[in-house]
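This document starts with one chain, in the form predicted alone, laid out as structure tokens.
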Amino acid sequence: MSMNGGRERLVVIGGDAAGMSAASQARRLRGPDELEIVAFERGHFTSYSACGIPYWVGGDVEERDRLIARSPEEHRAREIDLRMRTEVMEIDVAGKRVRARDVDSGAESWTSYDRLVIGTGARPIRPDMPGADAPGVHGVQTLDDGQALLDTLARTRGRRAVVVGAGYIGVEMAEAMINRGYRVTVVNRGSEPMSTLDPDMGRLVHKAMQGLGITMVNDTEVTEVRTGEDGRVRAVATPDAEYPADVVVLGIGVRPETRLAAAAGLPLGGRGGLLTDLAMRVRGHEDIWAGGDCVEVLNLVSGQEQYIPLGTHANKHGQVIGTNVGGGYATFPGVVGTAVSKVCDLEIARTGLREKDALRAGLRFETVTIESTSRAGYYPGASPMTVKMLAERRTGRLLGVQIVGREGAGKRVDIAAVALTAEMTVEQMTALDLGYAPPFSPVWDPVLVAARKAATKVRAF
């Protein structure tokens, strides 16, 4: 029975991918006088980007609007009662209501629910030092994060800038920062960049990186952020350097945005995101949703948990939960962790497992790195391209796949993935019939050489 007069009514928590995908989704298949939506978001903008605020920030999109796909606007002309600027500050889960704050009045309230999504997404990771939220110290996750950067640059004169972090986030901003006149400098723990590669793939990253001419500082991490008399930052240390910065941005990842849910004692996963089931229903709560960089999800290679905040995951989210709550039927299976991103020219890309993935899901397998071209050798623009792979042995089911190299690399990782979802064979993924003529590819594609000689070498065990 509805606590509103016969309508049902939707509350929403997070106005971005998954919360409003799942709001737009619901209202589809139910009309406004059937089911009541309201929607809570904290910040100034819906339904946005924010894969592509580094190219936002380093000038290759020029207005900040081209980022946004849906503004509260027209999410209202849709009959869906968004409340901008407003935070909820708890989730009363046996009164089935949430008390949410005016973020500029400070007024508060209440407001029921029958259902309930929970979209609040991922923070920036702020190391735990010395002068890490000092002015001039900025992560990028959110449109509101993004202005505040670029409004810092504007004011800034110096022209120095320090990335924390050289995982996606970090590598794409300090391209942007290099576009934007600033001398760059990475500081990161691992080995070398791109963790989420295997360090030989990530060597390839680094090369590219440098030729920017951007400094890398591999295998130490920042113990301070020291500011000047006036306040702001003024230099990144470690253990046995300073370096100078007018600006420092955070890359070092993200967290799920999940203290709510847990105050709300809500289950969560070994990374702190919550644990939905293939409905993207909370575990164990009937009428509580969850999607988006909030939530853990299955990786369908290693059959674990894992939590990949990525906007593809999200919109996906927001669809089968406003599938399931307007009353149809939906299910997320899992993923295969497909990414891919760029430095420059250079494209980077991955699917299913490293090889610490693997040894940690208990598998034992073989891994080949192929040289290839990204079209036949002999047409005008063919570039060079690394391309590794890890099957299982004995089995020869592919178990991940890295690609390095320029225009043609990056999206040829969706051939793998296509492949780990259909959990075929190196065996078997060698008679793939893809696409040839020589602007395209070399007779044999470079994914396949990899699988050729990975099937080779499954073969001997």
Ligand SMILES: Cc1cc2nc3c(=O)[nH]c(=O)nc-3n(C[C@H](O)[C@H](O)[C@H](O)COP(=O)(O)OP(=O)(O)OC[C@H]3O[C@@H](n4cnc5c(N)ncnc54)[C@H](O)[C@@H]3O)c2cc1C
The other form holds:
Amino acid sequence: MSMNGGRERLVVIGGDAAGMSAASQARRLRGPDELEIVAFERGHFTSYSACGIPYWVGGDVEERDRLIARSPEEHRAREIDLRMRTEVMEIDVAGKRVRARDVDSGAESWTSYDRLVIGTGARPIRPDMPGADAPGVHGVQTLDDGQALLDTLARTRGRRAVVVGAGYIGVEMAEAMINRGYRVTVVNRGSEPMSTLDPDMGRLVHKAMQGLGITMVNDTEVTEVRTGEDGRVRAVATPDAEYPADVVVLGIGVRPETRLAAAAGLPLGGRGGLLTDLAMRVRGHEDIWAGGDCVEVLNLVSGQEQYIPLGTHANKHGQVIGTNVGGGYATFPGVVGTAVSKVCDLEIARTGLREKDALRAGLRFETVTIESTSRAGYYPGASPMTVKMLAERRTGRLLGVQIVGREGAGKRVDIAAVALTAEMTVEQMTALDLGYAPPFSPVWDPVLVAARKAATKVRAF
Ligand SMILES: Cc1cc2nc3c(=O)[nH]c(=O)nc-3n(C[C@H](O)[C@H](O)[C@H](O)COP(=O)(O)OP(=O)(O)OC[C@H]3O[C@@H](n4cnc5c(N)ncnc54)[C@H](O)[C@@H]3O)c2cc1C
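Could you give the coordinates for the form predicted in complex with the ligand, as opposed to the form predicted alone above?
What follows is the whole complex; the chain from before opens it.
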């Protein structure tokens, strides 16, 4: 029963995609007379698109505010009591309350809840090395980070950038820095960029990045950021080389921000993310929900829990949580592992399992890789595309697809994402009734060409 004069109180920790989607959806379903909503955000912004930061820094998106879907004032107008610059320091599960601290004044107070939503997101991994905090070294996790980087770019005369990390944020930031007129070096720990792809597909990305004038340094780690007499970054050092840098951008991944949850004794998985049921309720806790970058998700193809921090999931989680908290019913069954990104005109996409994921899951599989084009070969603008496909032995079930190509390559992965969700075999995929006209694809779409080849290979077993 509510402690709030008949009205229930929902407390939300985290004011971005997961937290505010949950709050907004709950508000749609239940009015302020039934449900009080209090949301805490320690930063300066709400409901913003971190996904847009590379395009804002690169200049494709002109203004920061274009990345803000809903401001604090807009949330408040919908009767969400949003407390900005207020950090939740503790969750008291037994007492059903949270302790929050005003970041600027330091004042602390307890707020009780009937239901709690945890949407604390992720925190970036910062390398533990000399110079990591030197002026000129930037992360790109928040809008404040993006602004700080842009301020540095405006002040910096030199035009050499080093990007540390070659995951999707690293490659997107490489593009941003090229667009800003920088000579870009990407330093990467893996054997190829984009470790979410198999290395043979990552190799294609590597070659294309070199073709764009990006210096790609693989198989090494940054050990130090070296500074000049002015204290600012001057170079990045690896065990065997030094790369001059006027600015350094860090994109080496994130970890779930679950320190509060861990201290409160809530259940965490192997990757440190909160564990939930299909309704996004924290396992074993009737009144606590969690979503977004702070949770682990079920991979529907492998049947294993995974940590995949993406905005697309955070928004869906928030919608599901808000529906359930608001008295409706919704579930988030899991993901198939779809992601798309680009570096300049090179599009990179993946869904399902890589070879190593399939092996880890104990699956036996066949792989095929085909070359095709984005349009009919004779149609102007047709560009090459490589599609790799994994299918399970014997059953022929589709297990994964990776695509590297130019315009029109990336979003083709959605065909495979649907096929994975529907648990289709590659044989079934060959008959998919996809749209065809010469400006859009060859008569056999590249995904279908791969499916045909995979079906033939699987049949041999
Ligand atoms: C550069 C970049 C590019 C990206 N591109 C893509 C993309 O193309 N596609 C895609 O799907 N995803 C992308 N993402 C990922 C996407 O932005 C995240 O998955 C998404 O923001 C997660 O939303 P969230 O609400 O779970 O967490 P967050 O966005 O991290 O929000 C969590 C919020 O909680 C607040 N908070 C944390 N702890 C507390 C506390 N104790 N008290 C109060 N407030 C707290 C934080 O300040 C933060 O605002 C990108 C991310 C980055 C950084």
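Worth saying up front: this structure is predicted, and the values here are computed from it rather than measured. The term rigid core refers to the most C-alpha atoms you can superpose between the two forms while keeping them within 1.5 Å. Positions refer to the first chain, counted from 1.
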Under a superposition restricted to the rigid core, does R283 display a Cα displacement of 2 angstroms or more between these two forms? no
Once the core is aligned, does G136 move its Cα by at least 2 Å between these two forms? yes
Is G158 displaced by at least 2 Å at its C-alpha between these two forms when the rigid core is overlaid? yes
